[in-house]
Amino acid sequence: MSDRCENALLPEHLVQDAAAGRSLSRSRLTRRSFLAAAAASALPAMSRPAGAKARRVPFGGAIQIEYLDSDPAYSRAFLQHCDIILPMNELKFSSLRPTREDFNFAPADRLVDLALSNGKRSRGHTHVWWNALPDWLQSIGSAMEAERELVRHIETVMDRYRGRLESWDVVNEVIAHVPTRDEPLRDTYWLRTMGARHIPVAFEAAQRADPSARLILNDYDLEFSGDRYDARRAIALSLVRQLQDAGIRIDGVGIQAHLYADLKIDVEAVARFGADLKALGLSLIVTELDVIDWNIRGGPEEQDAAALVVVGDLLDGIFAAGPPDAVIAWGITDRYSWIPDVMPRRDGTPSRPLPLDADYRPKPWFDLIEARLSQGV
């Protein structure tokens, strides 16, 4: 691992070149020029023959153990609406690691048990956040200690997975809430213990204990307009190139997508966005899809209204640089959710933040997505 991927932070033109609105692509052939070259060479063509028959994108939700037994209606939408099922809580590194010498992997491996065998396809959320981090860990003060910790956690848990679970958000919400030129990065354990060098750390751990595996960058608010947005974007793409400048793999961003439905998309700030990410061999992913409607006044009818046009939006704009790996929603029923506990409706009235309401239903935004993704590769 390079010097310069393990201490750099954010050179400061590429937040100013990000709030003026320029792209950040570059021309010129350099070692990072190869370097995504090569990725691109390995990943499936983005056009098809005339008259070849589209390839669905796929349409992914995370799912939540403790439904699974008191629900069956809950994993039978799963399976009937989803090409990908991951786990969204049970492969974190708190619910993975309740003390340092104890793995329990039992809630993960039934949810993924279920979706594999049902002839579906599923994923790993995540190795480094900030949050669920257990007491434990959050004792070791030494960088040394920290990172063996790290890398022994990533290789542990994708060994076990080897091979079955297609991709993996290796670090997520990694880039501060507002950045700034002098902390992009949010403050975190592993900012404070292990320097900026934990995110390297961590792809180079994930790529040997899993090549096969799609690793990726994760994290929220990479969609709206306004500075602080580009910003974001701005250093995502910074964390991508200093990552490949010291050769060490990553295959995609991650767009979380917790939509606020009364946010403009930037339908062309995401559009180059992932037009740079392209041009350096990277994919996107939407990786969490949800509305958050607490600001939406009316009922259903105009909620889901609001909710069309924002992920309609969304989806313009990842869509304007080739389809995305895919698109995987926070859930699938607005009776689990995580948005009515943090971020409740004002007026009291339920939200209606996933692609089915509270009793299954499809919503008039689901039906857009599926259209949309039906259309593919």
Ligand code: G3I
Given for the second form:
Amino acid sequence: MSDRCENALLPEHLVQDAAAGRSLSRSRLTRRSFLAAAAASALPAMSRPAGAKARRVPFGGAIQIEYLDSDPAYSRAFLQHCDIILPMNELKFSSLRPTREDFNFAPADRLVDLALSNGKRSRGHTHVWWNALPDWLQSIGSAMEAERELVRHIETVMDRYRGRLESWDVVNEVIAHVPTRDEPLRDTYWLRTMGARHIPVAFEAAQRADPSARLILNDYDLEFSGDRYDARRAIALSLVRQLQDAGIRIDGVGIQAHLYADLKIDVEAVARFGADLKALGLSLIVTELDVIDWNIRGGPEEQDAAALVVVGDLLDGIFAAGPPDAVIAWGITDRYSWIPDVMPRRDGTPSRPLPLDADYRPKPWFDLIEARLSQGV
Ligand code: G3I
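What would you give as the form predicted together with the named molecule, now that the form predicted alone is on the page?
Okay, now the whole complex, with that chain kicking things off.
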């Protein structure tokens, strides 16, 4: 996508703030069919032996408080397999802010304490999102008042966890689902109320509130082949450049990696995306890895084989520009996932979205992740 077109994708005043676009660097990709064949021969499922050697790239998982007490194996699995454990929902605006006056930190505190007290790391998800917004917030109509509330929220939350959450998805899913030249950004409460400036405002507040935290722009559908995905990657790059040109710190881009097992990962495009971000001083982090297998015919074997391909291709693209900050799954076991509720398999059989199956057994594609993250290349 040409720079002119790429920069034209964003609201004019954001483009005016930006310096002239730089050309996307063209990195020659060395395609690594790393372990895909070996893993396809279904390496014996192995759980991570206690005291296993540290991974070069951390693996993480998003945990949900509602299963902690009802299923002791659930938290055990996170403690056994994860270097990073983050609250899936408990640091979202609607979880933290039942009313305008109150902050409800208890659920998030419990999950962050579970991680840190067991020698794990943790991160924050998320301040700015179109979803998980309380009604009282959406009744605020003035830009100034919304900005005051957003800054107060970010400052209060990041002050509480300063030094304990190593990175934050400062903004989440701000790129339009299907971007157009006139509407590159998603139509959200924040955009409608504050305009696109809510993005720099959020990053600026986050930088002030916890200078030690890495600040991430997080989004989905950045992994696949096709014009819509190319456009979303280009907009992400433009947002990064415009924040930097405005002198605002951003440290990385979160690729959510909700991988449709029936779609093609654009390995070269993901590699180029990572190289272009690296040229701007940023890194990639895989933030919400799971596999959507609703269109895969057959049973567990076919589901896992299809998952192995998309996960392997994603890792090829991600690692092409160097090791990511981390690879984080959106859960840990098929027993608990958002996917069967939202995208159930066409034949009604169970989805297999996560690294461990419903009986907490690792899948071949988790073995591939283990091998890749241990090697760090
Ligand atoms: O905690 C309440 C509970 O008290 C109540 O009884 C119950 C029934 O209403 O709802 C519970 O809250 C639910 C929450 O998950 C915790 O289970 C919310 O209704 C439900 O909407 C929420 O869904 C989460 C969703 O984000 C919206 O926040 C999913 O678990 C979570 O996997 C999903 O994650 C998102 C990422 O944040 C952003 N990227 C996409 C990803 C998948 O949609």
